[in-house]
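As a starting point, one isolated chain is supplied in structure tokens, in the form predicted on its own.
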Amino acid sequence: MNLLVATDRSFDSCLKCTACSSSCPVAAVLPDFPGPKQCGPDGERLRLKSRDFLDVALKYCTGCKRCEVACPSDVQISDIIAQAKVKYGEDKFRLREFLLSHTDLMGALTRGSADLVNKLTGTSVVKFAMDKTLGIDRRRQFPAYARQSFRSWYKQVEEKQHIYARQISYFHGCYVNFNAPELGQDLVTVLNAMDIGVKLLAKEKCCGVPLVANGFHKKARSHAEFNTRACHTALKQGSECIVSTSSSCAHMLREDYPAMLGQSEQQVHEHIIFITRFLSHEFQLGNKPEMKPVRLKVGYHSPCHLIRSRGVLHTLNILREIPGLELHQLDSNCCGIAGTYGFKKENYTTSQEIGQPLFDQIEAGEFDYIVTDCETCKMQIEMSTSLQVLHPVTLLAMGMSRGK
């Protein structure tokens, strides 16, 4: 059964308590959005009777899943809304949605021309053209592409990884491969210091989060099947597990893939772990890399999908193990970008208004850096504040290199 076209009957458990609407970041800033209860369980009851009851306000949902975190009855509200978008949405090709969602293809096309692409997408002329022709807001900043992909860099250290008795596989995702290879490099540094070798999947495709968000559901399912097979092969070849440094990728691979594929490979998906959960467990067992003091004041922002995966505590646990670090957990506010949502012209203002309380707290905090586990949260915070954003793994790597 395909999660993206099936009817989720969890709405039968809705108590109409409105906890979901009270926690919805969109409902807090956008009067035209009736809230997740109305669009989700209430709306689904009506839509099953007739598609004439379709509420166009479905398009305002960001898919942040905070409604599901708040729900006392475990109603899969965000999934119900996503399914409704598939069933009742317009089935036609849109260039903007294609460009925003096919991140692996876009990254591959920049090979050898990253500097030129970065320069062009940063110019006012190109921004104006994309705004007018595609509906990508001119105020949005694009993440820079790296000159060298992570997979290309990894070839330099691949042979060394075989010396370690313990092996894990790394699902790096599009962002690390094409935009931030240094995060993947930091992961290899940290795990090698813990006597763990890092292998890559033979091949991988985009996890599918942007594909689902932009209506390419068949492609997302195809990617899910491909990546699941790749993970299964890695486990058969001796990897203890598959880790990801992206909280959204990890949530998709571990939580959403089983339902998309009818639970057929549940045992594979259970071995896919977000990196801070893996590291937290290792630290508890006494396997910690030697670190020197990192005397920085940082604010930690918890990403929405990591909250849904119940993984924030693991990140906080490993950050507290860094000597000298002054750690402050920021209020649990959505940053507003929601993947590709905040790139779209019609959503830009809503996106920024959702994130404003977070931006204000960051600017008032006198931090050296902000830390978060999500790449799009990083994009949003760096664009909207004066602070640079680091991944928790990067902070660990900084602690290992200080004073050397």
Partner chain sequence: MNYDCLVIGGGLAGLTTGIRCAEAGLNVAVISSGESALTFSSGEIDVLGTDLSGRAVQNPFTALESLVQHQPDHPYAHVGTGNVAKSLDWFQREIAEAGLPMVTSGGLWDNHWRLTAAGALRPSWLSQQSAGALPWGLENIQRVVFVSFTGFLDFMPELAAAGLKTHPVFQQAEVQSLNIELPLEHGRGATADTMRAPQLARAIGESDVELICTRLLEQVNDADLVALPACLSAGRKNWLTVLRRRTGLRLVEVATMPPSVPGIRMLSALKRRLTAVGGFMIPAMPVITGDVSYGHVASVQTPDDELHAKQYVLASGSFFSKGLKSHAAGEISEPVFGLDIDVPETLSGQSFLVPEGHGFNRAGVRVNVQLQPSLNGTVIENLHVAGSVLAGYDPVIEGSGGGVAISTGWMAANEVIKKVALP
Contents of the next structure:
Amino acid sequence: MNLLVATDRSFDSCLKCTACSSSCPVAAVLPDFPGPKQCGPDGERLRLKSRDFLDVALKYCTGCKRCEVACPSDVQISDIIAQAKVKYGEDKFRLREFLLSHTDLMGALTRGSADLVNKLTGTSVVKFAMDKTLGIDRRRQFPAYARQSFRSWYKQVEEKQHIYARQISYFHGCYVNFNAPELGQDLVTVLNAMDIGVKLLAKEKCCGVPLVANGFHKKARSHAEFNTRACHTALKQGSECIVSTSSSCAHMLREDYPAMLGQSEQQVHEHIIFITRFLSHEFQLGNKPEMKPVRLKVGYHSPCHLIRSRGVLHTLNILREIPGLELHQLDSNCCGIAGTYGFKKENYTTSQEIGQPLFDQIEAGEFDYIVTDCETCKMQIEMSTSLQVLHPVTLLAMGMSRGK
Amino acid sequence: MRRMEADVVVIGGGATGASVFRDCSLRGMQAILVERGDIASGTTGRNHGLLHSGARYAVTDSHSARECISENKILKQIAGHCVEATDGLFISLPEDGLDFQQQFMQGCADAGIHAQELSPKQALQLEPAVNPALIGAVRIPDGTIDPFRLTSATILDAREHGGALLNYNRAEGLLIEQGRVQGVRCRDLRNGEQFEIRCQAVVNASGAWCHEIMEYADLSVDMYHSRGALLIMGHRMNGMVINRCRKPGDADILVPGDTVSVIGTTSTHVGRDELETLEVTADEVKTLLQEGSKLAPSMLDARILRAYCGVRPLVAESSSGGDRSISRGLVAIDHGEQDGLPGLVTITGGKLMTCRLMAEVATDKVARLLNISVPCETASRPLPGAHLPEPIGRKMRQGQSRYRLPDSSLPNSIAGSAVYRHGDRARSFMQEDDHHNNAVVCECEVVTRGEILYAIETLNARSMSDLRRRTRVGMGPCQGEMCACRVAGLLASQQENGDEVLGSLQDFVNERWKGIRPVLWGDALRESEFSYWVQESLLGLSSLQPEGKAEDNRDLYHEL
Amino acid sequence: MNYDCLVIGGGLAGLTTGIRCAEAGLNVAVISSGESALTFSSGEIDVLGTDLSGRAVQNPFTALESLVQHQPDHPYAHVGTGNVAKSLDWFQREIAEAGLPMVTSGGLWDNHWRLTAAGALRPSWLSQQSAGALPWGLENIQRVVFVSFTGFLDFMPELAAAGLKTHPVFQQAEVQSLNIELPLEHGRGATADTMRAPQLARAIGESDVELICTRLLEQVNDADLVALPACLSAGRKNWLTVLRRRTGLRLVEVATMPPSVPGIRMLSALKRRLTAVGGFMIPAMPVITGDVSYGHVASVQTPDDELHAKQYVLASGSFFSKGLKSHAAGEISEPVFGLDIDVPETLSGQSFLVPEGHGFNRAGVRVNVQLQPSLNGTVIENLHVAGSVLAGYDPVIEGSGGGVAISTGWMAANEVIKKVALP
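Right, the form predicted on its own is done, so what does the form predicted together with its partner chain look like?
Full complex below, order starting with the chain above.
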């Protein structure tokens, strides 16, 4: 995502075929949104004439990148729209965007008061207040904060990691650290079972996905620099690579950082890998942990950004290796949350309408669980359906007798 | 036979004819314009779209240079919505050296053209698309001009002052009685009907075809037809005009125009029998790309939309030296004075830039014939739509915008495109809550239903290609693959004759193809394959057989 | 992860191969890059629309016999006419299993007419029920009305009416157009003016259907045929069925300008069928190059990974989908493997709408009768080629795009299944 450097010229290849527009989840439910073709490549040609041609409707784009997946001409449609917002748009500070996007800050602030915060954000009074004053939709469920952060739990197992000959570093991200430390724990279980030790980065900052989505580009860039340095150090200290269990964080670190920071740190960014790709390669090389049958029927939902970063095949590959698992690939549909997009009051209806076909398929499928790689997809599906959502790594861990 | 009356008949609906039409009308004459095709469908619509500063002629033709800079200033004042004052650069590359630049600066100074010498770094900062290998640059007040829009607005003004436009009507003969020209014999090409227009003066403004009109009176002129090929790039690659600072040669100018950039041109002589069948050759495309990429290297991997060529109607003054040494100056002939045949004035030579001036000279001659003493007002009176907040292109103060409808909350792309093309006349077809008419028909160029209907009702557009010239519909990257049928549908809803609409749709599609064929590779081929699927496989356009599709109504040429 | 078969390309041909392989119990993944051309198609399957002299054919399977005799390098000649029929029969069952029953009109092996949004009639073989194929003999249709919804730009009834009037059979017929202004119950305040067909389909609700019904009964009650834009049968309910029942009129849906609802519906049905029978669908996975040595594909490379399979099927499409690439110097190539190709001498005709079509449509990969390509003359034994990347046919002019995609995809799968089954 060429956010801060030279203009992307891929729009020149657009054939006006409308494949992007017909796969845009927002255009499908929000007829006033002109769609990715008009906002992206069409709009860019006009904006080259004058910035006066920038449309406010660009704000409805969720950045899900399904347009780029659909495009037969490799036009970086979603990036063009994101760039246009920055290049031609005006920067305005808004409290809601600040709160929603500073996930690491919010996580740190709630430390030690998780129960209280969870209760508060669950109460109707607070939801009403957030709705009215901040424009965060009251119908939205907030992810619960964990009592103990992942980093603090990790201290208990840190010592034990040194016994493994192979070492990799884990970029846990805000979600695992503050909301879902158990996923991080599952990862340690799985990798340890494969004779690989897990290290953490000395310190990490939010990858920057929510910052970019909410217009805090300078901040995102400084996070990118910080995290790149931390990854660099980890590699120097003997980690084979850096893995992430979040498809969004991994996409940001691997695909978007090089565009933001230039190619000089290419070698660092190349070593940042989404976990299922790492595991899929290990499995193929024969390093496969022993697993007992997991007799479950699961539906796999492929997150938009994982599709875009070519990761779906790897997740399916490792899920296929779990004995006893009845695996169904769900139709490729966006869940509608799109990170922080769905939290905003003006987007709530759109967000839920986008997700409806997915929710319907999930409810009709008689699944035991839904599996997906992305934390915000998980939030959205759990809020909007009756099913619980597992991460692929958690399923693997379930197969390793740790059980749930 | 039907008979009409007028003070003046103007033959030829290019920029020059349109300007004569306007000038006559503004001076109170009852004028009729006769054009065998559509307005601006000849040479006018097939050039760079360069708003010359005159710098191009500063060294070789000081007279033309002075004409240009004077008309340049006038057009910026009277045709704000047809021009963009982008400014231009004359760059010197290592192979050119800097000697010519010195002559060039002197030439500009002599002609009164403001020229500012820039360092290569300054030039690159102003225009990032420019070849970074440049060794010097001069900034001059070049700009861009849309010839279709200029012609259309000029004609609209004439019509609003009592003139009548007869497009798709051919002048087939001059009525010569008692030793003077007394009218024109015409044919309506839609229905074949012949008719006469009686008048006191005829102005032959048929440009590259002016010898044909003169032949009706057994007169002749030594025309030199110089053909130039150009390429249209898929997007606006450069913000400023980029010229080579050297003696005029092939592909030495890249002009940003609206949403595209145009590279041109070549120059070869063509015989008068070849005027109707012009095609761009593979060699011309190659030359244009090779030389053009020296101006802006990014051209090599940019998409080319189409190729086209036009014919400059030059009047030969000497037989030596090739066409670039022939003056671009205008030629105005009162055949009463020159050939003893009063009532006929021929205006030719010249260039798009000087169309208004040419018209002034010609109309002065007509006014003398008619004993009219009203002075020419065309240099000071703005064209319809030209009232914009400030001249287009100048840097706006922050928060201000040129291309917006006042007090409108319509999307900027929609309102802005309408204002960009029609200036303050955009209000004629764009109202705040009119969802129906504000719907976008052509997505590449953001043309709305309202704009199409306005062009049909107010701007005399009758065919699909007319609509393209009035609105840019079908001129974007998809070349009408999506919008062609939508526009045809709108035409069909406005016209009784469905066959005529279908014929015009087929012509439109075939005309677009002519320009694409010379550059049929890469994305252009992919686009064509897709268009073919849509128009032939999905819609079956070739199997439609509209009746009465007269061959000579077809668009003969491919254009911008 | 080793696959039995990797299919490169997720269009009609690739999905056909994927479904057939998965059904046979193979581990198969269909990897694609960019949406396939089905998204803009009519959603019908044509087999052969015109014969060698350009005349419309009523029985495509009979006409096939003569076609393959005259054009031994035609993909249909490789597949064999018997197999073409078998594959299409198989496809009809599969697509019905996927929840999208498709029908022939008149005789089982006869073509019907597909009405287009420009009012043209194109021969086709298999159509979705909503399209209501027009039988070969058109004589009983004397009053036709094209109906659209006010503001909708992608199906203009006036144009369609003018188009149909030029057809010899309909010159004396009464052909009319009608626009109905809809409130659009689920349109969230937007009008049809800014909607494309899929959005319109979503926006239509019960009250709109009520209104359409009333207007049809009032104004076109005596029509023999009423043609509507294809956006009624894919809404919240199948409104077309409701309307057919309530009005008793012969209502047909016509594919609109892209994006086309019936095309998208067919694509989704096929993808769903693939995953239902155990295949995997992997979008956004471009294949950059393939590693071929001694007539054998060892692996293919994506931007980040090397993928391995026993068998590979190339169904990467033509120029549009980048299965073929054309260069400025006039050369054409197959970009993944650099396979041997056939290119006609002349790539394009003088006019766009020419009866003989354009040479670029016939360019593509040369194959043997097992649909195996060659690289510098050496046959590649574990690679088969299907669909529009193939040389030797013109899908548009012949009206054979769907049939060739399905039959070659089916046959490529059969070859793969045979080989994987071997020890």
